[in-house]
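As a starting point, one isolated chain is supplied in structure tokens, in the form predicted on its own.
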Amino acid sequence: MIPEQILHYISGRHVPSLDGRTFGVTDPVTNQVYARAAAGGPADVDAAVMAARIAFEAGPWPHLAARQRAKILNRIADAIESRGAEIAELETFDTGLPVTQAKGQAARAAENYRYFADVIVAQHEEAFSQPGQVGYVLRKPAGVAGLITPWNTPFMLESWKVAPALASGCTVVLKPAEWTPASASLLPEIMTEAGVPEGVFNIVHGIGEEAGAALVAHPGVPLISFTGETTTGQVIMRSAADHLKGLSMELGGKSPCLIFADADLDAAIDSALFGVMSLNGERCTAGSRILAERSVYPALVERLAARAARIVVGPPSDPRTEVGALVHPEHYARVMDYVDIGVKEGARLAAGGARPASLADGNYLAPTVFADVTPKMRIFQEEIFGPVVCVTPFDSEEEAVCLANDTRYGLAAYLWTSDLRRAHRVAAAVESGMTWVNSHNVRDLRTPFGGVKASGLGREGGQHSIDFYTESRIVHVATGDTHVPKFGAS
């Protein structure tokens, strides 16, 4: 059922903010008002913060062994996949994602949890013996998570913070994005079933600029999570440096698909479209600059914008859709322009550009393929979080190692070759958090996710994110007598 309000969840309760504000919030395939969600400020955020402090201190949550808590993150799990196709139309009709794949982000965010419950269970920590002293490392949860998600997969993304905050030990403020808060308004109830204390878990909603920087900025956080643009995550450095926070951000990207003449052609643009297009091109990781050996070049063209114009673009229930409307008037007017930018720069514009003519109403974006596209280009240079491509093509490794390379952003990459030795070399080459090798985006939770350069800061998945939760502290115990020198004895 979609919701009409909108609350924080602040120590068990669903409570409106403190000033009575609130906002609108829209779908955005008619941009109609659906709900009022609740504006949160520097009140509710203190309230929420002081409610997770004192279950972090008084509270069980930190103090559990890890079956315990290994089992509450498994019900939580249960909890999400028996509710999968709840989430699944919440997120659709919140985001405008296709049906089909928010079915698979609710499944994905279930596995999340029950992937950190056998982590924390399985987890033992180091012990250094030398003669006459031993060494032993304790391993503490870090306090009050500050946790800031962005928009375009809501449900999923959020797991892939709350899980590991909670496994550590964590009690958690969550401020999801204020464009798509309804698949979050279900987790309270799931946390409660799940058994997890008042407390533990807390949501304040609001926008970025009020409710997030509270978070930022309360003294009582000692560690913030992000993901979003990468402005908003300089803007969080900054506030986040009067109290040395722990940060952990995954920020923009821009990422490099290189296919070289010898690839696998057919999978090779298989992957680049789902790569681009999915998740209505919505999604961090898109490899949005193909970069094609110039041998195959033309024919790569071609047939990325055949299959592009077939792409099936529609209303985001309809398991048929493939690309679903963008999420919010003001994103889609943005994306709209870069389109406009792409033109005037001189890229040639091989598919789509435009609103498909069978949909007169909505976010909606014919799957766009730009060629002939240059490094100079605003285009090539900057995320346009779209099913927008732009192809560029590359005489030699070495120049599409530098074209791969030659922007701020350094999150992902996608290569594409039989050559095995080139694989290799490239793959080191190319300045990205994470690549994928003759692969699309297929993710393994026990691997570093994040990016480099303006990409991001830190890692999350697996141990990673166990060790942004926590903090390591070392014992040393002598096992023998001491021998220290004896200052000030004569």
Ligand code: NAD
Second form
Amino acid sequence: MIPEQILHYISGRHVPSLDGRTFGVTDPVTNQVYARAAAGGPADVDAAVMAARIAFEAGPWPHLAARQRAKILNRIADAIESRGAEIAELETFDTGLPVTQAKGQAARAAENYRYFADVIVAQHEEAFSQPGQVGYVLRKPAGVAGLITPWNTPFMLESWKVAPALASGCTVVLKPAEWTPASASLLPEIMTEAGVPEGVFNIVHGIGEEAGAALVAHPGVPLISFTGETTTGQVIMRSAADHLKGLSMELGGKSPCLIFADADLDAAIDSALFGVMSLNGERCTAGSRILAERSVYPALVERLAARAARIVVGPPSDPRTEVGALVHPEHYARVMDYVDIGVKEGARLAAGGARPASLADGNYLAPTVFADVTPKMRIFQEEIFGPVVCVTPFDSEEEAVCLANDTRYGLAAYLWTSDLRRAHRVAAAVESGMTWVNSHNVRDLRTPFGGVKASGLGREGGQHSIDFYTESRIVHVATGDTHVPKFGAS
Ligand code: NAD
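Starting from the form predicted on its own shown above, please give the structure in the form predicted in complex with the named molecule.
First the chain shown before, then all remaining chains and molecules of the complex.
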């Protein structure tokens, strides 16, 4: 069940790196190496891109009727659903996510394949008619899609890219995150059994700066969909410029959760805590800055702190666990550094801030609430990506909006108020790609997903994903005599 060896998957075969190199993969509970994974480099990426190109140029995949591809995607979804418990167990072991939440993520992955099967069957194109001419759109898959994914909810985030790429008729080279390669290694069997032809789906494992960078630099890959840190996204954009690649960038966040005094405070507290503490706080859309109207601020801090102190931290495999182990000791050290920074900057530690006494080993942190956080503090500005939340008071709607927008990020925002007019005003004024009003992070798969400012470029989700993985071409046809100026005729 837990693999000891993780290989690339190229042209329908599990293969080691051409130079034999591997890297160690640890689990977040013991921090011991449990598997060695193939460490891909340029030659492995080249082999995978070659396989994907052959499958694209010579294979049936891009030319199949949408219904045919949809049938295969639905079979992938069926397999993920029937193996959901196994996928969740492996994901939990590899990432430290609480198993109940990993189960939800596996179900969501299946839903992504099913959803994009529906989208591609329903796909239709525009036609334009005017006297003497009609135009119609021809949509073609873009080619080999390079997909680079992060370690938080890896299996679900991979499906977020693989499903629309395959639905569109692209072939794929996936580079999973090096800290969490395990669950991706279940995909080859699922794909093959579902009927995905050889070479259509390929995986190259490896370190980002080696395997990921080689995929971005490869001239045979016309588009890269990347999810990860903003700084990595900047490196990728620079490299992709050499070949003018299509880019989709889903990057970091420091999303605000604005709570006005007239809000349903019970619901707001439930949502704010779930939003930042679920998935161990390793969630791009985490509402990691709670902005609270001053009249309710003291009581809110007290209630948030009391609830945070009761969140169940424990082994990821225990179904009672609400916050598990952070993914990797390096990340754990980084999050713990931010806790120190917050204390040194003068923020008030209202809850957590240390390893729970009952958990001597593993990457555990008690859910942490910092109060009296000011915008100048690094913990207000920088993405921590752990179970740590900052709380800041505001006195007016204008100040709330200013605080919300006072970071370089703009991924998500959450807004709690019972004033309808204010809800619409603030939703329009907050700089975020996605805003939820009186609700937590419930996604409708048809809607655009992505961030503004340093949180990303482009949108995925629904039709936006299909637009990314395809090229729309216009064909103009004369339906009558066209007037053409007669150059050189007089
Ligand atoms: P990361 O940027 O370190 O790594 C992401 C992926 O990029 C990994 O597969 C890595 O190997 C690869 N990579 C690293 N350097 C590379 C390079 N030079 N060239 C090509 N590939 C390279 O991010 P992470 O630490 O794995 O993930 C956490 C980050 O992801 C957080 O910032 C989080 O907010 C963000 N995230 C964003 C979204 C979103 O949709 N906006 C979703 C999930 C996570």
